[in-house]
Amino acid sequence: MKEKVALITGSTRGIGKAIALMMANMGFKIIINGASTNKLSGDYKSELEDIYGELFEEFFLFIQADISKAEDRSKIVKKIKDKYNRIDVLVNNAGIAPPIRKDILEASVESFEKLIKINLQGPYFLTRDIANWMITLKDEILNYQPYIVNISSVSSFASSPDRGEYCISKAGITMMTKLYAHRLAEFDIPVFEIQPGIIKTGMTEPVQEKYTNLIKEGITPLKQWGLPKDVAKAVKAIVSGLMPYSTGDIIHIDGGFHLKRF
């Protein structure tokens, strides 16, 4: 694993992070990403210093960088070349919230149009430009073995009116994963979705309550809150070649909501 190279987008907190940090207990060197953080807090230093020594800061990269845009996914793309010259796995996970919830009567084409330049438009075209760099690699490095994930929602099935543009965000990211896993199938380049439910995080804080008590009430076979390491745990068992005769497979990390039940 030491060569290897991860990149995961929105990895400064939350999902992404734990995502980040376990990679990096992998032994993978990791391409940690954010587009509001423009440097990483000395607590996840001193986490990636606990997991990689002394010399951790040779296995880590932090790229300020806003998916959305064309020139930041170039930007991402030239210093991990850079850096590293090579790119295994990429973990699409950044994605943003409605920054407030309205009715799709009333929603703005603003919030619309925000949501899904950073949810899916970046997603899928940061994939576009991996992919193929995925494809030149597999050229290039013997036993090269890469791998995509999409971290999508169960907002990719389950309607919510009042964040409608959340929901169709998510939706594209599943039929994004489809996509790309039959276009790259003939290169051997697996692409994964991970569906995660209510996950305990900074994007989950204002509505704590109610999906506590939504939990409590059943709606979740599981009645417990999603954690981020259940998600990272699920990009590990992808990477690390546990599933060799899938591609464009969902994960469900939700506690079984997912389930139609009498």
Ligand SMILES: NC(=O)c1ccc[n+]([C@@H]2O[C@H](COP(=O)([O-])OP(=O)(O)OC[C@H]3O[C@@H](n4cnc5c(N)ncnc54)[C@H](OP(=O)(O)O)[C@@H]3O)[C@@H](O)[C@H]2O)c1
Second form
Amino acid sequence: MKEKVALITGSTRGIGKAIALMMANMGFKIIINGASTNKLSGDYKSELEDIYGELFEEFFLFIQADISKAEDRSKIVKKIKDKYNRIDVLVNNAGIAPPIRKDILEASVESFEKLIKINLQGPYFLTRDIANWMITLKDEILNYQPYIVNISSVSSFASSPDRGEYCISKAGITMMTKLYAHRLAEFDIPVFEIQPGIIKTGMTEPVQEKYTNLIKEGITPLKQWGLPKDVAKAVKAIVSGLMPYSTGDIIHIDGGFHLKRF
Ligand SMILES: NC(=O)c1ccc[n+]([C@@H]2O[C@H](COP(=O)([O-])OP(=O)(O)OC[C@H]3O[C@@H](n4cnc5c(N)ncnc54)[C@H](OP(=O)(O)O)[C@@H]3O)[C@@H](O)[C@H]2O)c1
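What would the structure be for the form predicted in complex with this ligand, given that what you showed me was the form predicted alone?
Below: every chain and molecule of the assembly, starting with the one above.
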């Protein structure tokens, strides 16, 4: 594992942070990314120092970059090339919820464009760039086995008319997963999608009470909140190679929310 490198977008906190720590524990060199800050919190840094010990500086790279911007995506690729000259795993995790939930009949163009750029356009073109690089690495590295993992949401299929732009961006990630799984199969680069349900992070904090009540009422067959580490464990299963004859699959981390019940 020692040489393997993983980029997890949006990994300064929440689900992305849990994935980053999981992969660090697996021995990956990790690239942590966020748009709004240029350094990690002290606690996060200590957690990584505990995992990597004296290899900390070598095994970890922080890149402040807004994935919705083409120049920032180029910066990500360049910095990884400069430091590691390889990439084994891309986890497209960065995403935002609409700052204001608004009925679809009063939908705002600004919010729509912002969500699509961050949640869909960013990952779509970052994947294009990283996938092209992975294809070239196939010829350069012996036993090279890359993976791409997209974090979508149950909102890919469940309608919430008060945040239509979020649902559309996530439904786009579901199609993006199919497209890249199809296109990259000839290069043996598997592409997976994880659809989280209700996960306890900063994103769901403003609606914590509402969701706690919905869970109590049975919106999820398993009556509990999901945790960021539940999503990280699914990523671990994928990048450990436990699904060698699969690509384009959706993994539900949602307490059974996706089940149609009778
Ligand atoms: N929490 C849930 O219940 C849930 C359910 C289903 C799906 N998801 C999806 O899971 C992913 C992670 O969600 P979360 O709950 O962990 O959210 P979160 O706690 O709000 O964390 C979001 C992360 O994304 C980064 N980010 C936001 N905009 C970015 C940008 N333009 N460029 C680069 N990084 C950016 C944030 O860093 P900065 O703020 O520094 O930019 C942060 O590190 C999202 O795609 C979300 O849609 C979450």
